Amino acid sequence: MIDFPEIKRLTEEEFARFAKLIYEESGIYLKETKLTLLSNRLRKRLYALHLDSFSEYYDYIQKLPDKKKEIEALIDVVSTNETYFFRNERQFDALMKHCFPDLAEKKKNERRLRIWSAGCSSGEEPYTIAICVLESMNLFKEWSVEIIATDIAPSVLEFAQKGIYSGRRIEKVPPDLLKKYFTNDPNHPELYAIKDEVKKLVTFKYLNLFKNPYPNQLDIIFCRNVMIYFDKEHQKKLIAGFYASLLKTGYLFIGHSETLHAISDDFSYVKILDSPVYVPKGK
């Protein structure tokens, strides 16, 4: 096999073939401007499989009797998974100060809370949600609480399940919460492990947003900075699925740079504590 750095960039034709395959399998839309990025990401699979060219890798995928595992690996290297705890913290303020009290009152007889972190990446978002639940346990004492965390990239799910973080990932965790919900390794002081009381609230699962069924009977959906990877057609499918999965009292959190304008009329925009939140209408 040739050396890793010697594998040249994708040709425009090769890029088009891979972009089409990735789009069909995941809904992720790659513009031509992503040619260099895709080249760099795909080299990881060529290196792992001891292949010498992108065309050879494409043919390798097509000839597999069962493509599922390799498609997962392909999408895994293509996905961008950079995040951190308490990202866009105003949304978590809205969650704790408005959404939780509202749901605690409306569902006081049922005593069940189901939250979905869709596109959970390496786990910072669902664990942040779990910390918020624990900090609001006066509202949810003796409730059944379930946080479902899903992603299309197996490698980040594996990382998330370990629950060990450092550096920029934990910079925004308030010191009191860091001490309360993380364990610091004295032999590796830069590493912080999520405590079991947080972990037990979260269930991590593989889920392709356009090929697998969604969780249902949900009170809250977090899907932040995920829609930006899809074209309008797939964005509409995604939001329609969220609408079907949310209870009428539910809440949808999307990224600050995202909007449902021209995508869905099934939700109403609500600005809570300067945070964009959507609620289902007409249910």
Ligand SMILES: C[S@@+](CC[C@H](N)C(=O)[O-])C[C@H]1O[C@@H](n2cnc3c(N)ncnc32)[C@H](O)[C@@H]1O
Contents of the next structure:
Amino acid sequence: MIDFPEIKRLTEEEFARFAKLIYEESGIYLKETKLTLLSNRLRKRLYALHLDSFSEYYDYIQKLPDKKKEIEALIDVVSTNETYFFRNERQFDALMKHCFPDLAEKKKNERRLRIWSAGCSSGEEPYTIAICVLESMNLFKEWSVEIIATDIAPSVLEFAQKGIYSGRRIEKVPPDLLKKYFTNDPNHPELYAIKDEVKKLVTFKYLNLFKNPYPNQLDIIFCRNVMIYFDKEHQKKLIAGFYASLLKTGYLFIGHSETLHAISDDFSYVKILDSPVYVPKGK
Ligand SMILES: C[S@@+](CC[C@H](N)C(=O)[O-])C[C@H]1O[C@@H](n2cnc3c(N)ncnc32)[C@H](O)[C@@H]1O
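Structure of the form predicted together with the ligand, given the form predicted on its own:
Okay, now the whole complex, with that chain kicking things off.
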């Protein structure tokens, strides 16, 4: 546990200034009830920069000739990155038992599969998708398979690229798949490193969903547990962007607590093996 020096409480006024900046830069919408959370997360930057107050930090950012790097660091500490392998595992059943066979048939001439994990955090989601692809290799022999994994937080992308996991993050990986796709160093029995055959299917990169262009010609988009951090205006922009990026045969997976209701009419809701999946309409 790191001990932070005494820093005064974040005032409501300071909260409002930071919340506005964060919203404008990332779409992340923080309600007033998040004051303590924001205060705790910002402390890390204050500590790293040896600053004594939140106002000083705000002014420091404003005075920087190039704010980009510090804004990135600010969003990095503010973003919530909770994730684990095989999160909502039924969605991966739907992926393997329905979406993959369907796309393997529909794209058998083209032999190209492009999947985007948008808001991939520390890599557990795109690597789970990659494991599912490898488990379905009978369908995709000699195909070009790309999994593009993006996030706004540089530190989680760095973690993802290392590909070393432990504890809760890997708890839901079935034992046979853990054995097959991870290596376990006997000197560090708690650590599991993702194997190269999984790693090489995934490309990680920085992408701010509201500032950078989206990958296109996609077969599948996973954007789970990301939309919940945005307000309706940003959710609408996000889903319109996904619609444009998906091929007409594509699939969109969102989180279990998320919905497209009152956000977009461009998708049909289908229940596949007990999992909500969205498919683009009228492309
Ligand atoms: C809770 S994690 C979800 C991880 C994974 N998709 C899952 O469901 O397990 C949300 C991720 O969205 C990212 N995020 C938030 N706002 C973003 C934005 N504007 N652009 C890109 N990524 C963003 C965060 O950095 C965080 O890693």
